[in-house]
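A single chain, nothing else alongside it, follows as structure tokens in the form predicted alone.
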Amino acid sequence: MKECNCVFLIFGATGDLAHRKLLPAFYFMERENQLKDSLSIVCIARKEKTTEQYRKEASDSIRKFSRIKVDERLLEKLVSRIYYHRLEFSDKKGYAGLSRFIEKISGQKSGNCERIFCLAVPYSLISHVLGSLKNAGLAERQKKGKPYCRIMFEKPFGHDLKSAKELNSSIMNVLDEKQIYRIDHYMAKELVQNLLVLRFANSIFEPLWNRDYIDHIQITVAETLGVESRGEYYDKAGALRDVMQNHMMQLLSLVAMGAPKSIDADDVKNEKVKVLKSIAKSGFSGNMAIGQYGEGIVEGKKVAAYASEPEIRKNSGTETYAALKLGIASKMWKNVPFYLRTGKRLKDKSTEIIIVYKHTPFGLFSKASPEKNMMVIRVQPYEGITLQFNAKVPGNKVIIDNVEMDFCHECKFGPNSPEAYERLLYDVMAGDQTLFTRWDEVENAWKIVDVILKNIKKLKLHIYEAGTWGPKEADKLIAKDGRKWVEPKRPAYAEQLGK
């Protein structure tokens, strides 16, 4: 057995994440020769499995899920990387067994092993497997010259504020803030990750970028999908703490943050929590508008209402769609309104932000009624970025029409980008938090939601028509200032990629 030096550890390695996420990413890595000769990946969980068994798992797994064409010879290599042990994540004394586990495929002391442990498990476990971890002598404070240690957590990170404090203590208990790797995937999206070069290397955007020239700014993270099997989980946390507090606040606060001082982790990140300090300071205006999905047709089929999916509470209150207004109390964004929805079993998948502009101040052409201009930058599906403005129609009248300049991704720079965990995965081996969250980023996104979620129990749920863009108070909250929701559209280049 070849000894090995970097041992990566996957709990709830038998889950979703895992099977459709992390090892098709790890696969795209090992194709580009981005992983050591020495690492290995231990694969954690409850279930009876033999190493065997995992592998050819992983496998089919892999064949199903990578976005690129599975080459058989590197497969194999991978696969060989893969060892499985069973763990009752509740049995302390287990982790002993888990420490021996590592010794015997590494061929060495565990503790002089750089170790990346990735939890994909509950928040509320998270405390317990991290004390085990630490009291097995296998998570520990790093110190100079030792092997690295590092940890990541997926979302949630907590149910609250209260909760996601509580958890915060639990681990900065045995690890430093250097070792934390707290997963957003959408930070590491292509189009997110642009936004930085978008607003600060284009001195055509970034004069504009402001209170005098926008007149408010729309983000949407729109879904198709119901609950699947997500039932239980996202019945007790619904459309708030699922999307909002974390994929959405993220999105805000890179569109509104201020120049950082570089594109270091901790400047860009010290900008965006001087965003999110702005709104809590602002408060919460009560413009809110919360739903959930009944029965209806999507994408061409009959679905249920999110009252009949498995695992739903009888009766249950839980919103599957929210709309809200946040202001910004800052200079930058001083009457300019954000407004951000989010919701499932909408009309169409589509994760969008709108930068809609002022009106011109001369009024030359008032007569012939030109539109606001406006930049869409399209997270997904159709990853791109989209600038409407007004030309002239050709003839004697003076008639304008709205179009568009459109910038594709994939037509730029090919359909192969690097996935979201493809690059996360990358970035916490060579220890670069950029693309991960700080705990002043949770702790302060918490307080926005926390104060939210006291307000929301004043609310009525509406339900509304699965295949919609969900309830029409929504669309009375955006149209009570003179405004409407910009519904997102297929891009021009949408049949040139074929889809």
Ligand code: BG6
Contents of the next structure:
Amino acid sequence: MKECNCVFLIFGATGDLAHRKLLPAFYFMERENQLKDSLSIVCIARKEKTTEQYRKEASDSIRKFSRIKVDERLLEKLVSRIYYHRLEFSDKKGYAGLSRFIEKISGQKSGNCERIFCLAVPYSLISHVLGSLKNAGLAERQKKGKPYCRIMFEKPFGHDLKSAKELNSSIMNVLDEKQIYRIDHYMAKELVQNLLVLRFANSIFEPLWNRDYIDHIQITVAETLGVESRGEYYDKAGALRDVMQNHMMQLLSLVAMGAPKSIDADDVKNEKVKVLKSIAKSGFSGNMAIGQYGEGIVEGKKVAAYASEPEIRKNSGTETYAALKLGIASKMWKNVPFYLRTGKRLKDKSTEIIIVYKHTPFGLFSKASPEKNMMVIRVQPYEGITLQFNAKVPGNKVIIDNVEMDFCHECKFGPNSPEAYERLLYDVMAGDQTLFTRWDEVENAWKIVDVILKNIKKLKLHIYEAGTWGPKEADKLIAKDGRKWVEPKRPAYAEQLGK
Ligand code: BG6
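For comparison with the form predicted alone, produce the structure of the form predicted together with the ligand.
Full assembly next; the chain just shown is listed first.
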């Protein structure tokens, strides 16, 4: 049978996501020979321009943003697959024109092509664009023996549970879950993908991953960036919607899930959803602190306060920092607190998951004050894992010191693991949904965050100095339980990497 032509359509093709992430990712895939010969990339936006103009802009962006050195011959090959099509997204009739355009470039009826719609548009437009694609005969439910039709889009998946449900039902009116690829780019980070292997392929860790051995777990997603040019979006979102509802809930559910029946996407997601439901069941104690960055010094440069960033509303009460404590109502995690914190304009960029183990059950060396053992999973930067344990300092007396054993991902596997979008574009074309978010994950994460959002209305927003680790109230939150945040630090192997 003749191979179907494949058309990848980027809506919002003049935007940041397309230029910084998608086009460079396509270049990587071209270099790795991962693109079908018959693939065309149709870039769609409102602006008037020709394919030639767009190809030139795309080449410039790829040269600028590609993480690998660009070979001009390969770039030319990629760019020859790219077409530009102007479309006013609200113009329902325009979509018939898009269908004719696809037929022209593919030489096939558009319904006979494999179609992937990548909607890099505000979430308020997603239902409308998809509905119009349906009316033009471009989007339809998967039928046996017919070429596939898939959509992919990024968070935010709604503003709260209600709007997320509305968005989802409008999508489900057109497509089935198997055709929907919701992107959470954290899932494509190598150390996040490694979590299941770490937990379930290692008999030295797996039996200890529960309430009997673990004292508590911390998850930190710290950024040095401020809101950049996204003030209008961010001011309506805040840290809880922007990062907690998606990236942090994904990390938390992967860390806390029970063993799945298999590594099939659905089996893994079933376990993750059980965790999210158990968090909701355990109820939110209201233990949290929120903050907003004031001015300060980040990475040696003076930065402005959130309140004076462009597009931020006067007297905005939006949180740029949130720290909270959650519990999980399950046998595995009874009485084990999970402390989560995320914020912008903090001291360092760092995403870490920290497993803090309990003390040994009998205090043979308690006089020498051994520290609790710890496993630090460095999602970024300095991808890797550090185990901290106690060792005897040489000498006659028993003096105990805390020592570290490191696994440096890049030292072992090299610097070139695929970046998030390189992996995600490959997977959507291969029809693999493992790294994408299923609807019930989104829904249950919103159920948790909706409750948290209700709580923050009652809380004081603390202004913290940019370039610090956030408001003091976050330290108090964990100190109440006799614990403290583990400060991200540069591992010993950073030097070896020249970072
Ligand atoms: C995005 C958020 O989802 O994740 C941004 O909208 C945040 O506000 C970004 O900066 C962080 O991603 P990463 O990969 O840089 O940790």
